[in-house]
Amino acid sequence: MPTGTTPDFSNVLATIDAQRDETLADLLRLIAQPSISAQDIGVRECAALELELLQKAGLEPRLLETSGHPMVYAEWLNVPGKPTVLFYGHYDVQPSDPLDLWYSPPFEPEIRDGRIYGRGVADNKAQHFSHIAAIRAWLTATGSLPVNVKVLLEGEEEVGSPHLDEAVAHYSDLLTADLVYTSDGPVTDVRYPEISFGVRGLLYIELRATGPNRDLHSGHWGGVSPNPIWTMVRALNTMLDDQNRILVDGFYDNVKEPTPGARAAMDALPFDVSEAIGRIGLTEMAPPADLPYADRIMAQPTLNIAGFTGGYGGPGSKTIIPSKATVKIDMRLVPDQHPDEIWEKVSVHIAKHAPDVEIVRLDGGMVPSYTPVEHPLAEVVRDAIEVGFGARPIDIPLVGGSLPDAAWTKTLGLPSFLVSYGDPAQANHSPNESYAVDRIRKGVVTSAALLDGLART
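Structure for this chain only, please, in the form predicted alone.
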């Protein structure tokens, strides 16, 4: 029996192993059900299957309607006075294109060389199903759960969770808990399990510059007609200096120093930066040279040009003055910044420095989220990960990407912990998405150990 676990937990571990084939069969069935939210393919059918699997596990499930695709909710609340954990995941998946790059059909899951291949297996079906399998094992082994459990599965995560915050606010009384626990994404290095405490926020905008009403001959009109690409270049030059410092007034007003616990975790990260950047063909990081890798991802906002369109880009030459230029920009935000605040500041900046450039907000953005590394429940999560994966996890104060985690920390005011059960080889969003079979048991055991540990808090 793992150190620090209850006697019942030994029976739960034995049940997890006894249910291994059933767990795998149910997971393969779930993967085989398409649920492409962007194309509205199979989403409600997958929600119905999730309801069936949750009921089979011993929970009381139902659909929660939203302004978009439905959420799937289930609960088991039979131990008053004990903590309540809310497991979050998503049942929708990315489109499968390009299909010709798949070695096996994306919705006909196949096991090869110790990995399950299929769209959505890693992102996020195998990971959230690990929680369901853990709950089923507890109820089968003991007839009860040691704590109260809620499960919420979203159907729109892969299209940016446009209705999650609204739905969470609407169902806030139903979703009360002591913590939110999410398993999604891969770890950075299979040697090190991870616990992440937050995510950066996101604002996405488009800049549009226009010139003549059609492309012009550059000999006939050069020096007469303004070139919108040059207009755009001059606008961009006002936004970022050569050390990658964002020049928008007030952009850094709400950027705070990491907490002592977060700073210690950042400094202790075991990753080899040279190896990491070498894998993407680089020999050095972008300026400033003295800014540590962890600070770039976890403590600083960014302003990134995601796309620049304008003029002729085909083979050979074409001497024109283009009629328009477009730039897409994403900004990653750190805790205490807000997409609305940054939108206002960037809008003022463009109006001042590039009045001929139109600025358009492309989505609502995502609010950054952070749970302190020092939170007392973090130790319970760390212990559960060590039981499941056999190693003490490393603390990741902030993930560089963006997830709708603020629905929990801001809207509900709950601590939220992200524990990735996947590995770096899983190829989220790409052809031949996969998940290591041996990580299924590790994930299920981790989720089961979490319930055990919470019961002793």
Second form
Protein chains: 2
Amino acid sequence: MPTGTTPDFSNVLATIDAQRDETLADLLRLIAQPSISAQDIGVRECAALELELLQKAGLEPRLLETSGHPMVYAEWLNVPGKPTVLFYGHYDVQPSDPLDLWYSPPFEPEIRDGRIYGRGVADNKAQHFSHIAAIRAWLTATGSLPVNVKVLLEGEEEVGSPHLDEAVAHYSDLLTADLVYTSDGPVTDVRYPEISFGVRGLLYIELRATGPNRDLHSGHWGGVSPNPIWTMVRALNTMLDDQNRILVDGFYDNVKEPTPGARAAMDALPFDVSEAIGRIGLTEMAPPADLPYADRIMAQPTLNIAGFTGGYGGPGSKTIIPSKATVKIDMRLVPDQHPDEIWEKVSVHIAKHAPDVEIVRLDGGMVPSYTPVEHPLAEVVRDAIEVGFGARPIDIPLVGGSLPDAAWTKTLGLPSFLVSYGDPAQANHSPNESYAVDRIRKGVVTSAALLDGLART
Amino acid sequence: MPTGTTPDFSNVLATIDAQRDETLADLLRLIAQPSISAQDIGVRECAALELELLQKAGLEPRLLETSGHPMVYAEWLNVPGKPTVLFYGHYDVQPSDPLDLWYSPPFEPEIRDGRIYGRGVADNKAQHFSHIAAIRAWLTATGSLPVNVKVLLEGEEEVGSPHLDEAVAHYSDLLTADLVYTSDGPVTDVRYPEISFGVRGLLYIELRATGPNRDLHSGHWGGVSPNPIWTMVRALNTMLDDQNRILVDGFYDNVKEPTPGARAAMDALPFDVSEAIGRIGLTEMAPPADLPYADRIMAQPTLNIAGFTGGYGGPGSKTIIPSKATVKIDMRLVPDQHPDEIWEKVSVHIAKHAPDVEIVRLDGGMVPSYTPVEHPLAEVVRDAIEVGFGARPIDIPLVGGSLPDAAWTKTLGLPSFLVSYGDPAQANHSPNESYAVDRIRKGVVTSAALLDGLART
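Switch from the form predicted alone, shown above, to the form predicted in complex with a further copy of the same chain and output its structure.
The complete assembly is shown below, putting the previous chain first.
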């Protein structure tokens, strides 16, 4: 039986519409409550408001303390034998500066031209609140939920989720489920809803080459003193060939071929490459020439130089042999690479090919993560989106950027689906962040339909 | 007949000693007159004072206008058939900041512990004034000079002599001579006087690589967008091998082997390489390992990266593909390379091996210059130094840095000798620039002995 045609679900849809004004009012309250994790502004107050809204929805929420800001948690587990979905979201927001670029105050949400403006409205308050509103509608309409539900709202996503892995491991018994479902981020194109199935991982290192103990006159010392920039250029040149193939021994050992479903999804992406690279001023993608766009982002790791600093960089000429050169490198990793493994291999490479260069690991890195496009629950998710948005979603097997998705897929061993309820114009992290009002109902209906669909698996 | 034993020269020596207090007083006046060419402070006033001092010495000086600050010129050509020496010096000085590091005001010269402190005292006022004092002593003692003399004092040396080549070409009939003699710079070691016979030349370029039209998120675009830092690393890697051999076609075509005399002088240099590189924190010179110190500075050109700038250089991590990368390169050239020729060859190399990289020439460059160590007048200069300093000088066939010495050797086709009257402690261009009082007499005697010695060639 297709989703959305049961009498129960019809009642839920009617309730969603009946609660529409109150849902909007609650969301505006949530946006009005600052919760800037980076600056520790209003974070606990916002967690308290989330507790209130979850309670109003019919759950019995509580705080889960972490080494940082607390997580908000609620569960409803009254249909044993039915699947359990874990809704993940975050209640913290980015800092709101530069304030003078906002047309309305960031924590005084305002509706203009069909969009709600306010810091955090899209990232992530309207999106995760859609799940809470769907739960409320189900409980109001039927007195029950069709499946078991857990809600986990993090308070540190905007500072890089530094305690998420630790907390998920710590509360792993509590958080077990059949799938994790996240609504976050914008979509690429307003015409298509999207499901993302995974993310690239990340390793960030710094290379440091040292020459003389101070900058030297290149006339007096040129030819005598080694130059650390040349040392660095030679080291870098051992790491990547002119086709952007990474030359570190074993770097590709654990790269997993896309599954057939992922392959098909990659080949089917309705993405205009020429238009996209034209916007960044390019006419060609990086070598190799024959590699499709999707493979570059979803199947291949990268070794990117994010910065090279050495010697004089000002106007005109200065004739020195610099004392130091520093290079920052980020590596985007694909399933099933691991930042620890890659760190080891890159360290061995540098020790062997550039022993004079110091290598330092920055940050912990992120583990790449994926859920098979073929996973049976993916079809349930697609159906729910079709109910909510009226269109079949595009499958994105892997997102190029890095998120702590491995907390779900690796630490908990669960399938994880990232479904954005947002649109391309929402300006996450920027002034005048916004969210289209008509996407509130679409998101709430999608979440409600997901519960309905999961009940029939 | 060895220099310094003629009755005339004995009278000159006695006169130098008799004029000692007045020579010191005149020098202190000269130091007290600011002449900062970079800031146009007191330059013409200082030129006027130089005219006065040259007149007092017995000459009839005048200004030679240039496109910049004027040169001061005087000649005494009353012994036809005798050689003509052109004394070159500069009356302009470096800016004196940072002022708070001076123990006495830079333009209020003060004598402490046997040294005169003041901006420009060593670079170049006490040094070129030694020639003027020597001329004065000769004319006072004998009513004549033993050879013909020209004095040329530049007012723009401290801003890179931007109009010297042009002016020397313009006034080439006026400036013709048998040799050019310059006293400037410190010596390497207080134990040895030095004669320098040449300088390396210079070509300065900037390489610019461009990627996307703005910095990009390395997750969203990593693998898709080219990275200009990698483009630059590859371009640089085609230019120099790991033994520091320059790979640009024809780069070494015009490199002249040192003359036998230069070779012998290079091999005889009393220079403690381990001690010198130890002071800059190194235990080894740059490759190739078997290249002697003197060859690195005096026989080999260099291709030095003075700066590499691209992407993020601050603390911690930032994950971007930068939009631009810029590299500054200075090339030190040896006889008989020419910056125009090398510019052409490097441009061809970049066009061929890195066509995406833009190459720009900065500054005009400098032509390398040399006078053979074997030149017969060199022995006259050595003898004069022995009279003034009581020690045979060390021959430095080539100085590693770059000076507009080719104005004399190439434009005028003259032998050029650079003899420092200074010492290693004089702090040119730094606060508390100073000059040892006892070097005033040594310098004046050397200049006087040079005239005496030249008369007998």
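Rigid core: the largest C-alpha set superposing within 1.5 Å between the two forms. Positions refer to the first chain, counted from 1. From a predicted model like this one, the values you see are computed outputs, not experimental measurements.
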| item | value |
| --- | --- |
| Exceeds or equals 2 Å, Cα of G160 between the two forms, core fit | no |
| Rigid-core frame, C-alpha of K82, shift of 2 angstroms or more between the two forms | no |
| Is_shifted S104 between the two forms (CA, 2 Å cut-off, rigid core) | no |
| Following rigid core superposition, Cα shift of I342 between the two forms in Å | 2.4 |
